[in-house]
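Encoded as structure tokens, the following chain is the form predicted alone, with no partner shown.
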Amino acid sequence: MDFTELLNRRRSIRDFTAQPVEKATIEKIVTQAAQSASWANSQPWKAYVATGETLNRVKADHLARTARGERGQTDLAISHRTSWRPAAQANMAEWGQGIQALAGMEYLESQGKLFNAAALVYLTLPKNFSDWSLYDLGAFGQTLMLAAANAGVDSMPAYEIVKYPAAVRQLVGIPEDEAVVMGIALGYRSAARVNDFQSTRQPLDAVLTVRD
């Protein structure tokens, strides 16, 4: 597939069929996704996949968590959209209001459900893990988000996946000493209308300097 196509199916997508992923393919996106760049090749990332079963208790977990109001307590710290600067204040209101305008409810109901995925990728770092780090992780789901997509699979990053991390680590098998810092939907996209939505990007020239 052509990069650029590869970038522009890459999407995130918030409903998926119930048609499973393969054990093989998933290990192939992981695979992959082990070539990213590392820190000093530090590799501190880990993958932890829940399908069949364990899925299934980890949405429904999620579910009745959500239905009584629970708090997250997500390994990461969150910021108040007020505390982000004023442009990516204004990106985040953008995408916000052009979501709940196309398909709001349909959204919070799967969000709710964990966007009825196929599989979950949760992704984590030591608890003691350097700032460095986070750079490999991130370009550790990057990659392994562009490796779905080149293998056909779906995907969609979500603070909702790591929302509860205690309860995650139970159900998955995830160590203690381990922070659970993102979880990555895949599987594949459904008709449903929430899927038709696509948020903006900035343009070039408020994004890249170059000095001469």
Ligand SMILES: Cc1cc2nc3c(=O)[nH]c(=O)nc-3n(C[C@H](O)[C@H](O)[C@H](O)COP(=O)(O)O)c2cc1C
Contents of the next structure:
Amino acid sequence: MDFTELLNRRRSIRDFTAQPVEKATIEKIVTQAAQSASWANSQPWKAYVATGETLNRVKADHLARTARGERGQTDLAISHRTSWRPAAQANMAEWGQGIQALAGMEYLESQGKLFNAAALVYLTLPKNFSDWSLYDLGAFGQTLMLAAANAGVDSMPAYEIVKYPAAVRQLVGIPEDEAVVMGIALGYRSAARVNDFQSTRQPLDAVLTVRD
Ligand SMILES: Cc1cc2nc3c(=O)[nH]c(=O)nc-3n(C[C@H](O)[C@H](O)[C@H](O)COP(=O)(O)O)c2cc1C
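The block above covers the form predicted alone; next, return the form predicted together with this ligand.
Full assembly next; the chain just shown is listed first.
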């Protein structure tokens, strides 16, 4: 696949079919993600993947917590929307309104079921991680999603997946001294309307400054 095609193929998929992702494919995707650059080659990341019965237990637990309105307690702090730059606030508002208008309740239902993912990848760092490791883990996550797209596998990076890290640690067997930083759902896109949603991007001049 040509790089632009690959880049465009990767987009957030919010509802997956029941088709599982082969273990060998998961291993290839994570091997490729581990090619990411990192501070002094520290490779601070770890990936835990829930499939099969573990996945079923995680999904059931998540749905029960969501149904009773349990507040998220993520390992990373969440900043209040108003503390973001105005342009970021506008981008978030546009995204939220767009997805609600297209898919409404269907989106929220699917999210509560962890997007019906075929596999859930948890990306962790040691709890005392350096800020630089957070940068590295982001690169790992993006490379993982591109590697997935290259293997014909769709992905979904989501706060929702790491909303209840204490439960995830226990159900997936993640050591207590690791922060569950981010979650990425993997699988094959369904025909659900929510998957027709296309996010937009700011114009280049809002991002790039070149000084001669
Ligand atoms: C750290 C992070 C957390 C996210 N959490 C959610 C989430 O909980 N629910 C959701 O629908 N999308 C979530 N997203 C997906 C973003 O909305 C999405 O990446 C963005 O709108 C750009 O769209 P694209 O991924 O389709 O290019 C998250 C993305 C990132 C990187």
